[in-house]
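Read the single chain below, which is given as structure tokens and is the form predicted alone.
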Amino acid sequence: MGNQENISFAVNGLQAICRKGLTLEDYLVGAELEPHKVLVEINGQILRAEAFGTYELNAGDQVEIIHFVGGG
């Protein structure tokens, strides 16, 4: 069995924990967020949506997620 090490990071100012190696896209889907409907900033830098599937969350990351809401 592989190593199931967990990491701790912050999402919108709240502590979050996930398994090491989890991609941002997998995290978003697991949080029931649609990756194409959010803007994500990691450690002060906006991450392009195309990179969500390859960016692995790291211990200590500061993640800010902004949801797009439709309406009029």
The other form holds:
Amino acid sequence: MGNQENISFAVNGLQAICRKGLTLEDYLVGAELEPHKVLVEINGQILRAEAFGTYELNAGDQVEIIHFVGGG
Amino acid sequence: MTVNGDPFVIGGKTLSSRLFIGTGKYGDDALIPQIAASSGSEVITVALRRVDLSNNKGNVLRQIPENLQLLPNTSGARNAEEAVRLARLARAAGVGDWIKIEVISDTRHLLPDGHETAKATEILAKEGFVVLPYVNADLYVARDLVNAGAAAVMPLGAPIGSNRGLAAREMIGILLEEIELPIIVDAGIGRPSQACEAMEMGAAACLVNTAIATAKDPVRMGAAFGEAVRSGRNAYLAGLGRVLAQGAEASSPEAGALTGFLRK
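Just the form predicted alone so far, so send over the form predicted together with the partner chain.
Up next: the whole complex, starting with the chain shown before.
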């Protein structure tokens, strides 16, 4: 009981929902993103890749998932 | 290989090519390694963007050969604060500490904001970044960048992506005269001859993206730019011959001309 509680947060400006306790790494894998190929900011702070597996998403988190693209 | 023992040292790296290339506007990113090879370039720019969660096309880094120095840019930044944020993100990715500062808030001409660029340069240089700021060819802005700790100054030749060449030729010439830092002409160069001219004038390097990416054969155009930049550098080092203000001067000696002898 309580394990199924869902939380709402934002990813790249869009609303998202996940179960409480989900780590960022689990979220990335679920979104079919390779964790070592993206950069993540949470609430304006860079989250180091080493912390992806331990960071549990919180209600109201503003998550930015960024990667390198072609540019000049 | 260096041009006549003329390596380009910047950010603690010794480069043998003075052509920097970009990775934007390629229909197929698989061209990127071929262009890196054909151009001989050792420095390549990339940008940072939000992942499109509904249509993730993957990371451009997988197409970039490992021996190239990555130069992430801060495109998309509209002020110094946003540029600093992007620079720190790029460094967190573990791709080194080179950063091209690009701050643009004008959406029509896409001209860089020198004031905000200098502010970002000062912050990032203090944090140990190798800062390569992209600016208008403006002497006062360039001096601010020197004082802010930039590793080079990167004036535009013409508005970004325009392929209109060295529209700012005269102002770039002033920077070359007055600024001690390497001047890297970035943006607007459309033809290899224009890159060659910038190098003849004394530019330390050129950054070319659109002219290569929009060519019919980008791989061959990469080679053409590589050769043009080398040629222009050699011409600069050789010292251009003098120009006559008027008249002409035969290249062959007058003395002993057979036709004159026969006419007598």
